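The chain that follows stands alone, in the form predicted on its own, written as structure tokens.
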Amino acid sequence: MKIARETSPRFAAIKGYLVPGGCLAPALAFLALFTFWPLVSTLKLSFYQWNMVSPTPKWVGLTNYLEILRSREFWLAFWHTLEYTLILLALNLALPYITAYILSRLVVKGQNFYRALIFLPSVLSLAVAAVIFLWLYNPLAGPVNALLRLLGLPAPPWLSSYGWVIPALTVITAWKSFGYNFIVLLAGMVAVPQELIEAARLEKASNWQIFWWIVRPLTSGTALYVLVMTVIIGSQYVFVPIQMLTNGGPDQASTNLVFLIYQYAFNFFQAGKAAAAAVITLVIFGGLLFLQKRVLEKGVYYEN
């Protein structure tokens, strides 16, 4: 009787689910505990008013969302987030794309040295990078302004100037993340079949034509991954330089959405409003991922 139960199709199907389920259970438990439970708690907290000290949060419904969407600081932070993202896309997608192509196809000697040199800043923490650039940007003794004065160019106070603070902070994040994106894009370009490159050269195609018509389409999947990571992760990386060097100033000129959430929670002790801002930010980034899924992936080449 026992043998008949073990060999039945139903028992075999259940056994087939139990083994992979048991293997996935520890990972799913950690995912639920450290990702989904905080997400649900944040959503719940966004409907309350709480100063992080009072034992009883006060139910306020959608008031936190309405106050945030009507506030000047939210839309200012939203606009600054767009500025950070656009500059990061230029510095951390377009520039490493071109650099990876030059190093993989045009540079013959010293490739390993250049790869190590470009990747080196990625092993540093953002805090260390911020301290290094604090010295570089020093308006009196920093080498950047010294070089500009030597060339007869204006030397602005980078971290206290309303027009220059966002590009200055973005350069710090880009310097830190450039090496990782470069290595990912380089791996995608190395995988492009050499036969296609050689055939194009026999047809006397220029390096630009080879890049644009062969390398770019065949590495579009890798480029899309770097684009998504730059938009989602890179915008959050800017938080560290903002907090260490400008604290959102001057006059909120460097505040982005992530730093605004931090300010609501730990500067103003408005935990409910911080949770509501976090939910709105999640919806914005979720919309970007949806856009990537529905629009950008249609033109992407995947080998499989």
The other form holds:
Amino acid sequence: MKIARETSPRFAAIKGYLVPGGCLAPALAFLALFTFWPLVSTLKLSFYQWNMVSPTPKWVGLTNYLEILRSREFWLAFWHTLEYTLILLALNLALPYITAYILSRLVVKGQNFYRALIFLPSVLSLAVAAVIFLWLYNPLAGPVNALLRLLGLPAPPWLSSYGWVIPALTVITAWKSFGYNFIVLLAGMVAVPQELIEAARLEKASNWQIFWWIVRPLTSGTALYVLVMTVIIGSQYVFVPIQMLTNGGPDQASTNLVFLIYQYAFNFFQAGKAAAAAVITLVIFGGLLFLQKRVLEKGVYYEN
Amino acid sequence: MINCKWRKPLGIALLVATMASSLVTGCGPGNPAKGTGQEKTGGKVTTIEYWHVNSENFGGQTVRDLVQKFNEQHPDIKVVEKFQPNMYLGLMQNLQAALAGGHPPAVAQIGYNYLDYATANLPHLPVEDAAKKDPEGQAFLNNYLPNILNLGRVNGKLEGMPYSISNPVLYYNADMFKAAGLDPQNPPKTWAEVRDMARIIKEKTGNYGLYVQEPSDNWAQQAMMESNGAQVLTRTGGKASATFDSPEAIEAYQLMADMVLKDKTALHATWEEGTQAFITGKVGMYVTTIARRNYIETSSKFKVLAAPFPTFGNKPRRVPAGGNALFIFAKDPDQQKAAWEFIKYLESPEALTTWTKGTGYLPPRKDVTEDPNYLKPFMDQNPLMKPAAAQLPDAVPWVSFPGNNGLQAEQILLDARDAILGGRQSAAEALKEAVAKVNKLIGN
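Right, the form predicted on its own is done, so what does the form predicted together with its partner chain look like?
Below is the whole assembly, all chains and molecules, this chain first.
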């Protein structure tokens, strides 16, 4: 289709903005309505005391922030968030990375079979996974403990013991998101140019050398993506098993920042405190993203 | 390149369409509580929701039977029952969210431990006012003993209709008692005896001796502390303060902790896990509510017996009256009327008889218990109901934290329970900390 040219270059410039702007408008409208407007309301709510039912929220200034930063449960939740994240990085970044490398370079037969098998848990809802694990973890009748006892190993009550509850809940989340991360990383590995590897083979490079000097740098972009997703999304994903299985218990031993926000809002109905905790969490994760941009991106290779 | 001129109107049309559809699903159907009556020949049907805590193994089927019968008898009212998980705490949380969203249920079971909180924070129609609008209302209320009606009163006003009444009893596995060389006809009467027998059961059979219920409330723990002479909440004048850190309270809690951690004869687990453990024969004694009588009786493969809640030596037994009162949250006058009608039905002699048989709750109306047409034959025959009925005079109110932080106060006690029974803190440490926190929350 032909667009009639106007004589004024100024008008043309405006028009140049108009068309892409119009195309972006629907997406921007949704973003504004469902992302930025709630964000601003949250910020506003964090200065009030409100139980979501009473008609008049009460202005309390920075009290919510001060109370949260002084409370034991916030710092517990903070450290637990780090703990969840570290375990998730091991199970959902390092492990699928190694698995993807093995499957892309070293396994020759039955590749599709393994891929399907590993991806399978990803299609299951996390809530369903949580219920399955509740049965697996049952301290007296569950198969996990039955097996451990059979082997003569100690069988802890997974979901009600201080030390074990976080690993036990993380395993549920990891089991569910392992497959997706694996597929993403595998795609990154397959995209490594074959001729580079063949050239290295001719030079009698070992598998380890190929991995460390060729595959690792060339997949760093993908790995960074998975890393960021694991850190940001991970703390939200573990929310489901926490909420369904432990409610942050025993004695807040499994709470994290996201669950704490939920608990303030929908268990204690202190909307102001929940909003303040949400803002603090946003700042923490914002800081992490900033750090990632400044530090990690420097060492990352992007094809274009 | 695709020309944008065509995509823009399309995008806007799509946007409008999705927004419109989300608006429709957001506040259109799926909310029977809104009371859009379905036209029927001869009149309008008022649809109301009834929220309860009765899971499948806690009288869920009985609730469905009662609702179905009510709907058959009342063609102009349709009651929809909805189960709320995580007991009264969970129900309160969902209820408050529903109120914030503007679609509360018409009738809900409010645990006696949330009486103060619900009255102070949630807009409702006090039962007293609903009864006044009904010409037969006063006659209906006259069926109750004054001390039972007091269970639904806050500051003298009848806010909720007392419905279910329970107290904690000690169920025990008679077969396991025999296997351990204990006499099933001589259950423990005091906590010292419970501790000894638990040890014997563990030694002789390898099973756990005891499990005391740990749902998301502190009802059974209150019974232990107060039977040892403690007071969980002390009201002086108009002021309430938490006092569950007295030496008596600490002693009672420490006994439980010692059985779990030192003797390793008591189980520390969630309510569901503990119940499963008892009915599959892995625990000898089980302290829980009489309201679970029917489930325990029907699912255990062994002979179950029950004894009154154990005492501390010669100290008087004090068991909090558990259960719930029915509150009206409907706002629309038609729905309020239907809600009152439904409450009157649930509290009728026929319905209460079904309710007691299906759960184990004690009926709030004495005339029902003693009427040979209703519950008398059942109460006389069922051995498990006897201890619960016998200890009714020992009932004390279930602690209900005042003010608008009642939900968090309850959670702090739950955390303390985990801290003590999980071995992180001694009873003294945990209870002292919890008292300080709770007192701050309830405004001291």
